[in-house]
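Okay, so here's just one chain, in structure tokens, the form predicted alone.
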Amino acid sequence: MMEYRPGEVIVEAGSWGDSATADILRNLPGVPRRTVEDAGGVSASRDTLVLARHRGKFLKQCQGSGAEMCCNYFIASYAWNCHFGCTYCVLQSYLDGSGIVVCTNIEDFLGDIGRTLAESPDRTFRIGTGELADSLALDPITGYSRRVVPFFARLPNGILELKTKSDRVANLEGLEHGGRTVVSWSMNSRRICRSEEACAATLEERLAAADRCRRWGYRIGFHFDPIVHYEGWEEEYREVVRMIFSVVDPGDVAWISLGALRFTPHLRERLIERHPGSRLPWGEFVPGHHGKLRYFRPVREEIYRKMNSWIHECAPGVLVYLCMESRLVWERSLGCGVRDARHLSDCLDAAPLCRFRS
């Protein structure tokens, strides 16, 4: 895995009063730094770390909310951009070439979440931090997991998901998590990891990190997204499923999601331009939900049906769900496991808090 060490740190003037700023800079000795009045107007390359205060709400509903089979997920972002540079990453559509931004007003981040959850005490909130940045790749620098995980342990109606392609989990050891944090890994076939996710942790590194978190009492999640359809995909993805359950007991897994490769036409153009060696944009795609290019529906159904069968061969009771798919695709791929979007949300809300053994 490629370590992140910025060539420069830009500090917004208002961030100097935040304790997080001092903590982050302490972890970056010798890195040049400069102060700007307003980081919003700064143009910086990806090897520049920008420390700034976020002035809006941190907690937002996932863009998939409102879809026919939406899992009712919430996003809480305290960082933007990623140094892994995976070829298919949607961030390159609007953040590519920008510096990595970390919000220093972590107290406001926690306060926003706390107030929102307190206003709806009878509702469970599943909240992920991995939408606009990897949840853990920068954690050795920021140490934010040491603030966020214990905070969620005290929330009776909150579940935190830390989603990553890294193996940077050391800060999670010994934290009081109360069973309310799920640590999840984005997974792919060995071929796709090597060709499209070259700067992220290897499959073996991700699984070793999952094993460590399992031993520390965390529930584990896996996200096969994007699944890429190519000659020989069946054997290679089935191998990854077997690898997972050779390391992790099914009872430690909260959920596994499946999503086939998809991208906007603009992202496809960016992929061709910036990653000419990638084969991803040359598959057979049709316009689908939200105007995204997707595999034909029968191809997606075949992918999900086979992945689901391989997972349940190893772990019959593990909850498997689809990302951004219609009710028809659910029924044809997974059967009638969930009735509707509300039932799906209820199943996912309960999954981290219950354990089973196959």
Given for the second form:
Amino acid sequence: MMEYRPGEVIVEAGSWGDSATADILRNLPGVPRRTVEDAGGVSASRDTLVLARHRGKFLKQCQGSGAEMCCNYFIASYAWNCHFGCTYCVLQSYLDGSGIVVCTNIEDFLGDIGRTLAESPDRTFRIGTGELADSLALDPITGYSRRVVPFFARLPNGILELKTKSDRVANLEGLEHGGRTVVSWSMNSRRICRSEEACAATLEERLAAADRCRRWGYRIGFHFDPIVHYEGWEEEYREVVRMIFSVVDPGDVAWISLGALRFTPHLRERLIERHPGSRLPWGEFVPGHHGKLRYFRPVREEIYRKMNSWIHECAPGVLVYLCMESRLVWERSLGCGVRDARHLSDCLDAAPLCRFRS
Amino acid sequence: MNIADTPVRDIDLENEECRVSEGLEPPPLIRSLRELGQLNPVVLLERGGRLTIVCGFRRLHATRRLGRESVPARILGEADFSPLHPLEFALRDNLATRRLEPLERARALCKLVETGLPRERIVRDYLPLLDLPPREEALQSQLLIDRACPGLRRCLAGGVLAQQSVEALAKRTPPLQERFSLLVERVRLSASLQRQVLGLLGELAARDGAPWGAPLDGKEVAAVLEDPSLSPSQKGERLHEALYRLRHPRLTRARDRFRRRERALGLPGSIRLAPHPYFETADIRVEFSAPDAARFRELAGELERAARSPGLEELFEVEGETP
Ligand code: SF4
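Now the other one: the form predicted in complex with its partner chain, given that the block above is the form predicted alone.
And the full complex, kicking off with our chain again.
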């Protein structure tokens, strides 16, 4: 895995008052730094780490909200952008040129979440930090997991998901997590990991990290997303499913999600332009929800059906769900185990807390 | 500055450094010269004892064609054009009286680049003069067009190919350019179909790791080209369809299968069944219009009959599905 070591740190003037700033800079000895009044206008490559205060809400509903089978997920961000540079990453569409931004007012992040959850005590909030950045890739620098995980352990109605392609889990050791943090890994076939996620951790590294977290009592999640349809995909993805369950016990797994490759036409153009060797853009795509290009429905259904059966061969009771798919696709590929969006949300809310044994 | 009757044999007609015009002997000009004579002198540059043409390529070539031995000419030295390059002078002279054709525009810009004029100046000053946006990419496109093979140039001049298509094709090898120009002389493609066909050829090449244009050698395209019952426009549409099929095999198979199953239901043509364009949902829209109650009843009866057909269930299945 490629370690993040910025060539420069830009600190927004207001961030100097935050204790996180000093902590982060202490972890980056020798890296040149400069101060700017307002980091909003900074234009920089991912080689630049920008420390800034985030103004406004931290907690948002996932963009899938409102979809027919929405899993009712929330996203909360304390970092934006990612140095792994996966070829298909949606972040390159809209965070290009802004450097890697870490918000230093982490107390406000926690405060925002705490307040929102307290206002709706009867509702469970599943919250992920891995939508606009990798949840753990920068953790050796920020150490934020050491603040966020114990915070969630004390929330009666919150579940935190740390979603990553890294293996930087050392900070999670020994934390009081109360079963309220799920550490999850994006998984892909070995071929796709090598060609499209080359800077992220290898499959073996991801699984070794998952194994460590499992031993520390965390529930584990896996996200096969984006699943790529190519000749020979079946054998290669099936191998990854087997690898997972050779390392983790089905009872350690909170959930596994499946999502077939999809992108906006703009992102596809960028992919072609920036990664001319990538095979990703050349599948049989059709325009779908919100103009996104996705595989023809029967192809997606075949992918999900097969993946689901391979997973359940290894772990019959594990909760498998689909990301941003219609009820029709759910029914045709996974059967009717999950009745509707509400039921799905309830199953996912309960999954981390019930220790499942197959 | 002097205007003199100058012998044509003293002028270097081969030097085309300042030529902007595409066609050198347009019939209307020859007719006008024959009937009225030459009203405006050509402009020549005297350099190192030689006379080259700055303005009046077409007039000079037409004069020679008419067998005339001399032309009225203004003969200037290099210093007379300063600070402009003689080519800039020629270009501005042309633009004062007419809009340039696409190929002339490309040629003029290419020559301006060859004179060593700074590119920023060409982009800033000359692109707007030529109705082009002042951007480097616009200049690059024009340079590509200027390098297009004769076949493509012919298609552009004749309005068979759009400028964008020529620009895209000019990136290909000369044999491929010729190949495509021969193709579009047989099939008619609107500008939008040209864009789609070129896009599909690019996508197929990238998907299959095959040379660009390889599908044009395939049997699907040959069948379209050789079909004597099709007009050039129909061939254009079929060509696009054949390439789309290659690019979207599953989707087109599903559409074909739907139409076959629809036909098997035996509904009259006035009842139209439309699936989701990409089969994203299983819904089928049913449409018919009836001018009166009797026709309405008749069509509703047809639908009722179709509803009892065992083939109806199959209509809702998409190829590849194994429920
Ligand atoms: S790890 Fe995730 S956030 Fe980072 S580049 Fe890859 S897809 Fe984007």
